[in-house]
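This document starts with one chain, in the form predicted on its own, laid out as structure tokens.
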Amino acid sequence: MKIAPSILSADFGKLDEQIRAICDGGCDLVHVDVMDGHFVPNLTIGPVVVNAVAKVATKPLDIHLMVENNTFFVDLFAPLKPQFISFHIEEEKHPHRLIQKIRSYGIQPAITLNPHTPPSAIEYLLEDLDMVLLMSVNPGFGGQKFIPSVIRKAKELKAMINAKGLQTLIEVDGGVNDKNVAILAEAGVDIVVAGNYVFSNPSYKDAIESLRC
């Protein structure tokens, strides 16, 4: 299991210190939630702050767009060279075109599914994706309670990936902790995003290690 702490739960007053701490603590990715106040009822950070994060982080960035006008934001964040950029299928009218654009920047494309969106919504895009992000909370705010139905969704998605002979990764974001991570691993999840669980722990290293399966 790879661990991607979400900086949405970090203390932005000492963000550089906390970014260094999660990287030193053994995280695999630094998860960055970009919200525009339109697609979700929250507003977070832009490329100036994320550029500062990229300079401090010693692990790759995993940028999760929760926005309208995905193409604009992809162009905005692509120069920062994250490992992944994910966008919501619910918002994108031309997902295949956007996947190609992300890949043209040398970035691995990913699609995000809200809790109500079934894996079948992206069946014909799976061959073109490097990762699928399953939301296990309603997007917009950290610290929410895990929605258990994502476990069934992860199993369904994993079966689709295996049936096609693909290596597409599955990531889950929202309410992940040491109590539910094992069942996510059993369901075929490769990466978990954990914000509140990691940043509320006195030892980021211990929190990260407790999520390894």
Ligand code: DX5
Second form
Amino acid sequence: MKIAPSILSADFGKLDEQIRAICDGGCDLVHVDVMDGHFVPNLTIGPVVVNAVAKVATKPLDIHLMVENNTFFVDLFAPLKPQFISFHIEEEKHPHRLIQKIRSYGIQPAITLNPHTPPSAIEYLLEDLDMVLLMSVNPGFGGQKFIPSVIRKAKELKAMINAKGLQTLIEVDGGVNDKNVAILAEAGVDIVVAGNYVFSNPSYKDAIESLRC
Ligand code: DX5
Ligand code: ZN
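Switching from the form predicted on its own: structure of the form predicted together with the named molecule?
Okay, now the whole complex, with that chain kicking things off.
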């Protein structure tokens, strides 16, 4: 299992220190939640802050867009060279075109599914994606309760990926902790995002290690 701490739960007063601590603590990716106050009822950070994060991080960035105008935000964040940019399928009229745009920047494209969105929504996009991000909370806030139906969804998605002979990664985001990570691993999940669980632990390293399975 790969671990992507979400910096949404970090102390932004000492962000550089916190980014160093998760990277030194052995995380695999730094998960960055970009919210625009329209697609979700919360507002987070833009390229100025994410650029500062990118300078300190020794692990690749995993940018999760929760916005209305995906194309605008992809163009805005692409110069920061994240490993992944994911956008929500619920908010995109031309997902195939956007996938091509993300890939043209040399960035790995991913699509995010809200808790109610079935894997069939991306059946004809799967072969063009490097990762699918399954929300296990309603997007917008850290520290929410895990929605268990994501386990069934991950299994269904994994079966689709295998049936097509693809290597697409599955990432799960929201309410992940040391109690539910094993069942996610069993369901075929490759990467978990963890915000509150990692940043509320006195040792980020211990928290990250406890999610490894
Ligand atoms: C929610 C975000 C998540 C969130 C995860 O909209 O996409 O990345 O920060 O935080 P926890 O792990 O606290 O649920
Ligand atoms: Zn996220």
